[in-house]
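Take a look at this single chain, the form predicted alone, given in structure tokens.
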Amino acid sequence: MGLLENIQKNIADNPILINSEAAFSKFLELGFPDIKNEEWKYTSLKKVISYEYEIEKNTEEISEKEIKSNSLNFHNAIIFLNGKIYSKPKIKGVTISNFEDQNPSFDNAITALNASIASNGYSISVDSNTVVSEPIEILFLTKNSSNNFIQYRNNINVEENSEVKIVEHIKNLSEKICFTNSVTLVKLKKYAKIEHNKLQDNNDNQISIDHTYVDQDKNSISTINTLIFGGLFTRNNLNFTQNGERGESNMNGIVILDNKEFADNHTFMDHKMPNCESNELYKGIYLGRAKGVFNGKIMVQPDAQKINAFQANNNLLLSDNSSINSKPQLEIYADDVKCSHGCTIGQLDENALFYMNTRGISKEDAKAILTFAFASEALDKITIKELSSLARDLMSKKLNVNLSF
């Protein structure tokens, strides 16, 4: 019995847990999408829905020295222990509750799923003219005794005038399967301010599929960093609408795999309004029998004129059984526009790990300065002292290298 069949079970067994007969009528319509589907062309949920899955269910107690020891331990600290939030923080100007949607949108089969029977996640509101000082970290861990499958849905709301930072990460502490289906709205009011950061350092039965929706109002910015240093199966699913004038929206992303890790960045960024930019960078490295995927789409409507839109990917690929599949889009409607993509996909220049090593700098220091000068471009857009000393120590532990230099 696969996952199709266990959700089909769960709810025959317990029908009050749909939140919208639509949304699941939807997804069983549609069922997973499988590589037929031009969206998910290099990526194949064959192997992940074969497994059996509990649907939230069969969890074990996680203790307060676990929560510490996976937590970066900010004051301003949201905790969910398998699905239900475990604490949260009183922060001035700022509303934390569960989320609850009473008309939940989708536009996919998976979102559809998630709309559908989604029971956990938060709802952030900063109140206007409020800027929060420290960043607010989101800790979901999860310990199961089964293969589990859990989702979130959440809300994140910035009023006018307002900003706020935030560090979210999903931990899976058992050696059984957790598969993470979460969808994030995003809304932000006019002048508003968001930081974003999503760490995936996730193990090896580890499967996450996650959509972002950011909604921008005029004169607001948004920046969403993307940290990926493991997971069996990791798809993300960013997608940006600039619904007034002067917006920014920055995407930030780097990826370093090994084993038979994945995973797949689908980007994408429409701009409706005029007067508007726009920024990405996704930095892959892979190692082993790692495969990477970078799907980036730009739009630009009709009456979206004076844009500045800039995209790039670039990836090394540090063992010869790696890959990398990267599409690079943009579609324009307008001509008063500035938009550029570009794709690189290459090794460590042995030039330059020659010339290194003939001033006395080993092969293993040399490969370090190169792979962390390589990905420090998308490291630097990172603003918390303590996340980017956190990126640094885990990029350093997945490529085996010493970088303190």
The other form holds:
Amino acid sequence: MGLLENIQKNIADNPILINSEAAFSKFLELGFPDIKNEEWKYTSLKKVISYEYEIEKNTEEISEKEIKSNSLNFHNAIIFLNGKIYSKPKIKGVTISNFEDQNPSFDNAITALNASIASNGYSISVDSNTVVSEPIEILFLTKNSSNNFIQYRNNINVEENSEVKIVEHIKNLSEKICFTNSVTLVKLKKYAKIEHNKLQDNNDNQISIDHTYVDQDKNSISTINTLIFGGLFTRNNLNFTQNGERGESNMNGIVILDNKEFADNHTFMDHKMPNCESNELYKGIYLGRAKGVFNGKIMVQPDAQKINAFQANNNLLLSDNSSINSKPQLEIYADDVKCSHGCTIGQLDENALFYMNTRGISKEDAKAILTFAFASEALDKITIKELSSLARDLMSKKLNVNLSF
Amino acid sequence: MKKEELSEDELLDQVTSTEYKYGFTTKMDSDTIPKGLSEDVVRLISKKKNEPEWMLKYRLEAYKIWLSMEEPDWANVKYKKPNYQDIIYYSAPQPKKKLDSLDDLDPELKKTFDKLGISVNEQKRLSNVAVDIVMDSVSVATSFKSTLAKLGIIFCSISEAIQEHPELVKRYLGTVVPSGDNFFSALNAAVFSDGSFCYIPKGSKCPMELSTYFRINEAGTGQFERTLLIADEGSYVSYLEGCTAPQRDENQLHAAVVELIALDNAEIKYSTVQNWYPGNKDGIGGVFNFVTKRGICHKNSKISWTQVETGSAVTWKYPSCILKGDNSVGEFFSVAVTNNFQQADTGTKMIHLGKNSKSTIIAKGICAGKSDGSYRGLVHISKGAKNSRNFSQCDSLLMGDKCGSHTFPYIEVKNNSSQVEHEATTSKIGEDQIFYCNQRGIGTEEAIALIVNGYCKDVLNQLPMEFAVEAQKLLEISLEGSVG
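Having seen the form predicted alone, can you show the form predicted together with the partner chain?
Following is the full complex, with the preceding chain placed first.
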């Protein structure tokens, strides 16, 4: 039995699980995508869905100590234990609750599955004219005695002239596989601003597929930073839609993978209205037998004139067995635009390494300095100090060096 | 200076209301078989060409493969799929006697060529180009054959090659583009009626440009030509290809296959100026250009594709290089112009297998009217292709707000000693650029011409002299009113 049979059996045993019949029948109709699907060309789910899973069942206790040691310990923290909301902060002007999507939307098999069985997730609603001064941490902890398949469905709503910063973090504490399928819907009203950080320093038992949809009204600014420092299998789908003029969308990503880790970043930027801007920067560093995929699509709809859209994807392959597949795409239907994408794949500069060696810097240190410098352009986009220093620590750990500068 | 007052919109109007200059038909008797495709038709074509048994077998196998395949639809183009039973698969201009010299050429045919501006006569001696002309499906004239034969160079129609050099054809045909490669290559392998064949012997440098001119004449026909070009060890050849078709309301299918083989230390330069009928300005008619072109590079060899694509209603082609040998080099230079309702999905594939292999891709797209242009390319660096290098640049220039420009590059890298760079930009001609020119007394129209010319220069520079002139002219026609 694989995941599909596990799900079907579970639902046959317990029909109340389904939120949306339409979504579930869509999922059954489409099935899990295979590599013949253009969007999944380089990302095979075959192995991921061949494992045995329990559906939405977590049994193991998680102690306070474990929570503390895995959290960033921000003042504002929403903590989920085994899929259920455990604690949430009280913040002035912000409403936080468990998200119950009455009318779940979906646009592919994976999100249809999420729409049909997800019953947990956060809902954050920021009132108008509110600047949330401290960042909100969202921590999902799971611990289970068997492989587990779990869904989250989240909602963030930022009203006019408001601003919020978020750090989202998923952690599997057990030796068994946790497969997380999450969907996050972000809505920005006019002049709203969000910085959403996804910290994915997953261990080798974490499989994650994430879909984030950002819907922007005029003059809103959204930034999503993705920090991938591990994980057996990670697939992120970021979809931005600009529904008003003068919007700005930013995506930054750092991917550092080792061993047999795999990460796929899929981004889609939909420019529907004129005078907007988007910036995209993804840096990938691959060691061991790690595999990376990048797929970035920029769409400029007819009449969306005066668009500036920039995309860059830079990759370092630092081992013989690592590989990268990159697919930057532009689809442009308006003429008065400035759009570009750039993609590079290469190694550290031999001359730079040699230069440092001649100045007494060891080979390892020189490599670390250059690698770190390579990633720092994306790292600098993070405005939360605690997160940025944590990211540095995680990076040096991953690269196996001591970055004491 | 007279048109200086033209506003940009007016200029665009001019650009989009251009006529196709090669749209005439030639009244000639032709030997045409009935419409439709079946095993019998494949046999009939083979019989008409008086082909040996192995060739018929090859065709029938390809036909079987084709039957089992589905027409692909992944390209970013929209068109009404042709009815494959409604196409004439073989049409040959009559009378079909063997030509000894070009003086024996049918006067009607000669007139056609004169209109096309290709002189199949002594002029060619001056410009030093040997031409093979393929009309509808059959090669009608090949010039300079004997001069080339002295050097051991074989340049003839492929049906002649099947008769006279079966060992070469048998050895190489279908090795780079197998019949089952894709839907159109299978169709081509089953029904191809003619095309060019060229063999350059070891160590020789072909003293003149070789050229093939393709023309669809008969209504309702499809053109399926096959080109096979073999450059033996240490040889060099530059090959040109041009094409035109009459103006018709129907969509004619052109599904060609080109195979290049560059053996050790050989170099092939393959240039195309594609000017099939693009359809009228309402998007009616025009040629469907679904072509498979691929070359294989052995050790230290080089294949360079240069293409200027201005014609066809729908273009769907990816001239590719398989860089099999160590130190092999692949190049791709392309200018694709789309206007009115034209659609082009074109690009290249560079498959790096050998060590130190290098590839360069420069693709320039110009879109006007309501057209759509796409660049689709693959750079694949396999694990064994150590120290290989790729540079890709694909730029699009948009003229008008109803056109679309797209890029779909695929980059796959499987080792850590290779370097790959890719960059793409999309923009329109900057108002500041035009203003700057205006300031210096250059009219808006000339300024656009200047900028477009400069934009394409990287590619046009790669074309042999004779073709560069033609390509410039074509750009002019395709974007008339703005390019001079």
